[in-house]
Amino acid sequence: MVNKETEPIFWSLFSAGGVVAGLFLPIELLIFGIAIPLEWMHQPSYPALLALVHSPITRIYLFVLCSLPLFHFAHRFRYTLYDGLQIKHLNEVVFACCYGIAILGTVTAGYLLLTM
């Protein structure tokens, strides 16, 4: 599945994740997993977060926030486990799984944002 023809296309969304990833997720993960929780801000109202994530502007950055970070991990994880674990032999389970989970979160997110 990955040749010299298809690599330029796993590299170019490993590139574009990580960007996104950069900018957007260390903000989302501080707010909503340490933040919140931790009560350093208060916590907007269910019908405010409601109303915000029906928004077409918020659902289309929710899908590329959840999208190509995902696209970036599937790259990169793929070559730590050949780097770091050297398991070469079982190059196509891991390509498998790790594009696997790319596919079914971005579908995922694509279902919850369409369908709510």
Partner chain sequence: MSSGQSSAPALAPVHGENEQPQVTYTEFHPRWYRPQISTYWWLGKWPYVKFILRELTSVAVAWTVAVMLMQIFALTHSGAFYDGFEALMALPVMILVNFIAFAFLVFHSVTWFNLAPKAMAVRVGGKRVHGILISGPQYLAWIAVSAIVLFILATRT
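Positions refer to the first chain, counted from 1. What we label the rigid core is the largest C-alpha set whose atoms superpose within 1.5 Å from one form to the other. Every value quoted in this text rests on a predicted model; they were computed, and no experiment measured them. Compared with the form predicted alone:
- Core-superposed comparison between the two forms: the C-alpha position of residue 58 differs by no less than 2 Å.
- Once the rigid core is used as the reference frame, the Cα position of residue 43 differs between the two forms by 2 Å or more.
- In a rigid-core overlay of the protein, residue 28 has its C-alpha displaced by at least 2 Å between the two forms.
Given the form predicted together with its partner chain above, I would also like to look at the protein as it appears in the form predicted alone.
Below: the lone chain, stripped of partners and molecules.
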């Protein structure tokens, strides 16, 4: 499973997930978690949000917003388990569990966005 050829792929997903989590998630939290509830911004209607979600660009954005931070978490959690708990002998199990959860979340996000 884990070898020298595939490791750069997971490091790049980790990096991209960190960028997405650091740049775009705070914007989403600010808009939908603070600005709209405090009425700093006009609350969009449900039909307007639904029309926005039906746009292919918005679906790609939401897919990236959901999937890449999952891979960032999986990679960070994997190395936290290796370094913090010293369980490098369970390399294959930890790898499968961490990235399996990220892949499952990505597939679920893709499915939900396609069937919306």
